[in-house]
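Next up: just one chain, as structure tokens, the form predicted in complex with its partner chain.
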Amino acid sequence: MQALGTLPRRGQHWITTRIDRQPTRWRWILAGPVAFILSILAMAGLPTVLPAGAGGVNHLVLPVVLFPLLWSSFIVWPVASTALPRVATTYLGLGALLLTLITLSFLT
């Protein structure tokens, strides 16, 4: 159990070490392909968790409306941030969460 508890900390340490070695390259990767993939995943995953509303379409419209805004924000944050490992960890967690939501929607 104790070994399992140290896994996230060890993972974060691994990410920090890698990013600190080549911060510019990682900034490009996070603001470029990662930002794009994450915004597509958000558009695909959000309909599964957002409320449909009275008209039954809010959960379909909102992710499409938010897509340009999310993509832009995902580009700007790694560039503006001074704590790149934190950005990378957040993106990784968000990506994993969205992928889980999408997979669950296919399974159900």
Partner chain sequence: MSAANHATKRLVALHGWSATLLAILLYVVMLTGTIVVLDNELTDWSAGHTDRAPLFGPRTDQIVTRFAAQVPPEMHDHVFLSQGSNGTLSLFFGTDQPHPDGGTAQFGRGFLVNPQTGVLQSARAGFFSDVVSHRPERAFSHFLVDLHVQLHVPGRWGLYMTGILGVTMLVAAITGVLIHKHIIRDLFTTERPGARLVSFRDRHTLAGVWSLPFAVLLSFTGAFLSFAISLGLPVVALVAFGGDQDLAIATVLGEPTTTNATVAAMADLTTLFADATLRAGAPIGTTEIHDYGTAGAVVTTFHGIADGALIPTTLDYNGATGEFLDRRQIVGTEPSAGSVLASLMAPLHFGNFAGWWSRIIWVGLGAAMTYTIVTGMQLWLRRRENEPAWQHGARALSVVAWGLPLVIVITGHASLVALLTGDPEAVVPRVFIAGCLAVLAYGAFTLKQPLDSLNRMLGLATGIGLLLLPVTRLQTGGLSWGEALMWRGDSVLVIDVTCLALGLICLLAVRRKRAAQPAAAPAE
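May I ask for the structure of the form predicted alone now, the form predicted in complex with its partner chain having been displayed?
Next up is only this chain, free of partner chains and other molecules.
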């Protein structure tokens, strides 16, 4: 018989994923190399969506200036979150979106 605290509540599904089995390893992966790769992709993809500005260079300077802020936010979220599969899914979607922006900038 299971203890009362281990039973799933109504509406909750207890699916154990690979991320749930080794959370410390995945926190290191998501907060380390994945955060760095995402911040570089954001730095490369943001000039395609930012306006050019009066001097014509703001769309290039802003992502470079925002790089430390992006990198630190990509590091903090996996470390502080309790839902690591959600973080991994969001990072995967954000990476796909940024790669699409970069690809479209080369095609046009």
